[in-house]
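The chain below stands alone and is given in C-alpha cells; this is the form predicted on its own.
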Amino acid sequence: MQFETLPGFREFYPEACARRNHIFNRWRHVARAFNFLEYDAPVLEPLELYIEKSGQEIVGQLFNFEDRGGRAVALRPELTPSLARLIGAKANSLKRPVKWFNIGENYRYERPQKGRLRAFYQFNVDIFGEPGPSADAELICLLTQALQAFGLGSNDFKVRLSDRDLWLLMLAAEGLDEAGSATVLSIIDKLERTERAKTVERLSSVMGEDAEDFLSRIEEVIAIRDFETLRAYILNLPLEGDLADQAKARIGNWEKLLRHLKAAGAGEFIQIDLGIVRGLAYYTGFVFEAFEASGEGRALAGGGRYDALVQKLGGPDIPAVGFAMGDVTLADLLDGKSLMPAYMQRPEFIAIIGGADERDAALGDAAQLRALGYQVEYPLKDSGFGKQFKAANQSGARFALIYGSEELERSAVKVRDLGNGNEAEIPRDQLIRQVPALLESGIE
C-alpha cells in the first residue's frame, strides 16, 4: 500500500527544504538585525486558549481533540495566543520593550487552496511594553526590510496602513456605540469581498434607512490615500470634548509614525488605506497588511496593535504590537517573480582518492575541515580516478582535493579549482591555514 501526504500538508525533499530554509534564513537575518530575540512555544495548546482569544467559532477551523488525560486540546492555528500567555507569565521580570520573533509551523483545518494550506510556517514578530507609535514603526520597518531581503521592491509590494482607533472616532461621530462600531468594522473588513447591495443590507441592521448614505461616507474615507486629506477629514468630524482631544492626539500619533517610517527609508512602501481593519476584534490601534503592489493574490503579511490581549488571557495590562508573515504566499510571489534561487547543496571540497593509504590521509584532512564547518564530500567506495573526477564535476563542488600516491609521498594534496581547472599543490600541514584564501580567491 502506497501512503500519500494528507491534503493541505507538505513534504520537503532536499531541494524544497533548501528553498524553505532560504526563506527562514532571510527572516532570521532581518529579525536579528533589529535585535529581536528568537523564542518558541508548544504546537499543542489547550483548546480554551484559542476560544478565549477568537470566540467559539474558531473551533471549526482547528485540528482539535481530547487527549488521553481528558483535556480539550488543539494544534496551534497561530502563535499570538501562546506568545501572550508566555509574556503574561513572566511580564514582571522581562526587560521592556520585549522584542521577540519566532518561525514555526501552524495548523488550520480548512479547505486547501492556492496560497492557503492546512500546515504552514509563519514569521511572527512582536514588541511588548511600548505603547507609542515608535514600536509600530519599528515593526513596519522590519516588515519592509524582510520583504526587501528577498529582492522585492516598492514596485512589488505595499504596506497598507490603517487605524482602528480612527475608525472608532469616526463611528462615534456617526452616533454608534461600542457594539455598533464592532459590527460595522466587521462589515468593513469584508467590504472588498462583498457585493455592495449585500453590504448595504448588513449595514441597515445598524444604520437603518441611512445605510446607503452611510456606506457612501465609508467609501469616501476608504478612498483617502494621503495624510493631509486624512488629517483634515478627522479634525473636521463633529466631535466634542474628550473625543475631540482623542482625535487630535491620534493625528499626532500618525504624524510620528509616518515621520519615523520616512526617516527609516520605509516611506515609499506605505499606502494609507482605511479599508484595512483586520477583522479580529482584539486589534486596538494601527493595523497594517503587506500586499503585492499589483493588488493580486493574498496578503503577504498582516498585523497591528493588540494592547488588551495579554490581560484578556490572564496576564497583566501590557501594550503589544506584532505581525505575521506566511511562507506559502511569499514563496508563490518569489516564484512568480523568479526571485527564488534554484537551490542545490554543493560541497566546498570533494576528495579524489587513489587507494587505501590515500583514503586514510583524505579522511584525516576531511575530519579537520568538517570540524571547522567546511562541507567536504568523499567517495564511499573505491573507484578509478576518471569516475571520481566525473562525479566531482557533477557535484558542484568548488575544489577537488586529489590524493594520489605521489602526493602522499610528498605529504601534500593537489587542489584543483573545478571552476577553471587550475591546480596547486599544498603541503597537508598547510591545508587548513590556506583554505580561507582558496575560498576567497580560488586558484589563478
Contents of the next structure:
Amino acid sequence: MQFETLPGFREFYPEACARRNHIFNRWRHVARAFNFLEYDAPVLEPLELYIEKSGQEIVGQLFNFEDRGGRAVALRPELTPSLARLIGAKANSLKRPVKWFNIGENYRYERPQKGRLRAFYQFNVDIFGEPGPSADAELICLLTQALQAFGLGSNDFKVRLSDRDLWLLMLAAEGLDEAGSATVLSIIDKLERTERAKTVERLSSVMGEDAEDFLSRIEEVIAIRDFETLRAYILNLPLEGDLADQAKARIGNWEKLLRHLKAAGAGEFIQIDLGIVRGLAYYTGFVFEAFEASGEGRALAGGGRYDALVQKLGGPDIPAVGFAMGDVTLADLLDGKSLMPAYMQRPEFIAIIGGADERDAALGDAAQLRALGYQVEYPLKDSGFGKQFKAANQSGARFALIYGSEELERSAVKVRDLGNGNEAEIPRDQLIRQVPALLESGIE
Ligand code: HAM
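With the form predicted on its own in hand, show me what the form predicted in complex with histidyl-adenosine monophosphate looks like.
Every chain and every other molecule in the complex is listed next, the one we just looked at coming first.
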C-alpha cells in the first residue's frame, strides 16, 4: 500500500525546496533591508487563542484536537494572535517601535483549490508601538518592495487600500451603532462572492426596508478610486461634533499615508478600494490586500491595523499594524510570469578516480576543499574513466579533478574545465591556493 499526503499538504522534493527557498530568501532579504528582526512562535497553540480573536471564518477552518493532557489545542491558522501574546508579555521592555518578521507554516482546513491549501507558508511583518500612519506606510512599502524583489512591477500587482475607520464613520452617518456596523462590514467582506439579492436580504437585518438603497450607497463608496472623490464624500457626510472632527482627522491621516507612499516610490502600486474590509475580526484602521493587477486570483497578501488585539489578549494597550504574504499565490504568479528561476544545484568540483591509492588522494583533497566551503562531489563506488567522465559532464560541475596513477606519481592532479575541455596540471599542495583563480577565470 502506498501512503499519500493529506489533501492540501505538500511534499517538497529538492526542486520544490529550491523554489521555496528562493521565496524565503527574498522575503528575508527585504525584511532585513527594512531593519525588521526575525522571531518565531509555536505552531501548536491553545485553541482559546483563536476563538473570537481571529473571527468566525478562521475558527471554522481550524485543525483542532484534544492533546493527551486533555488540553484543547489548534495548529496555528495564522501567526498574529501568537505574536500579540509575545509582544504583550514583554511590551514594557521592548524598544519601540517593535519591527519584527517571521517566515513559517500555517494550517487552515480550507477546501483545497487554486491558491488555497491546508498547509502554506506566510511571511508575517508587523510593527508595534506606533499609532500614526507612518507605520502603516512603512509596511505597505515593505510589501511592494518584497513583490518587486521577485521581478514583479506595477503591471503585475496592485495593493488595494481601504479603511475600517472610514467605514465606521460612514455607517455612523447611516445611524448604525457598533454592533450593526460590525454586521455590515462582515457582509461587505463577502460582497464579491455573494449574489446581490442575498446581500440585500442580509443587510435587511440591520437596515430593514431601506436595505436595497443602502446597498446602492455602499456600492457607490466601493466604486471610488481616487482620493479627491473620497475626501469630498467623507467631508460631506451628515456628521456632527465629535464624529465630524474624527472624519477630518481621518482624512488627514489618509493624506499623510498617501504622501509617504508616493515619496517612497510605492504610489504606482496603490489602488483605493473600500471594498476591502478584511475578514479577520481584529482589524481597526487602514486595511490592505495585494492582488494580481488583472484582479484575478486570490490575494497575494493581506493586513492592516489591529490596535486592540494585544490588550484583548491580556497585554497592555499597544498599537499594532502588520500583514502576511502567502507563498502559494505568489509562486503561481511567478510561474505565470516566468519569474521563478529554474534551480539546479551543481558541484564546483567532481573527482574522477583511477584506483584505491588515487581514491585516498582524492578524499584528502575533497575534505580540504569542502572544509573551505567549496562544493565537491566524488563517485561513491569504483568504475572506469569513461563512465566517470560521462557522469561528470552530466553533473553540471564546473571542473573535474582527475586522479590518475601518472598524476599521483608526480603528486599532482589534472584539472579539466568542463565548460571548454581545457586542462591544466596542478601540484596537489598548490590546489587550494589556485582554486579562487580557477573559479574566477576557468582554464584558458
Ligand atoms: P490572511 O488574509 O488570512 O491574513 O492571510 C494572508 C495571506 O496568506 C493571504 O493573502 C494568502 O496569500 C495567504 N493564505 C491565507 N490562507 C491561505 C491558504 N489556505 N492557502 C494558501 N495561502 C493562504 C492573515 O493571516 C493575517 N494574520 C495577516 C496579518 C499579519 N495581519 C496583521 N499581521
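Rigid core (definition): largest C-alpha set, two forms, superposition within 1.5 Å. If you're wondering where the values come from, they're calculated on a predicted model, not measured in any experiment. Numbering follows the first chain given and starts at 1.
Participant: Compare the rigid-part assignment of Gln394 with that of Ala331 between the two forms and say whether they agree.
Facilitator: Per C-alpha fit, Gln394 does not go with Ala331.
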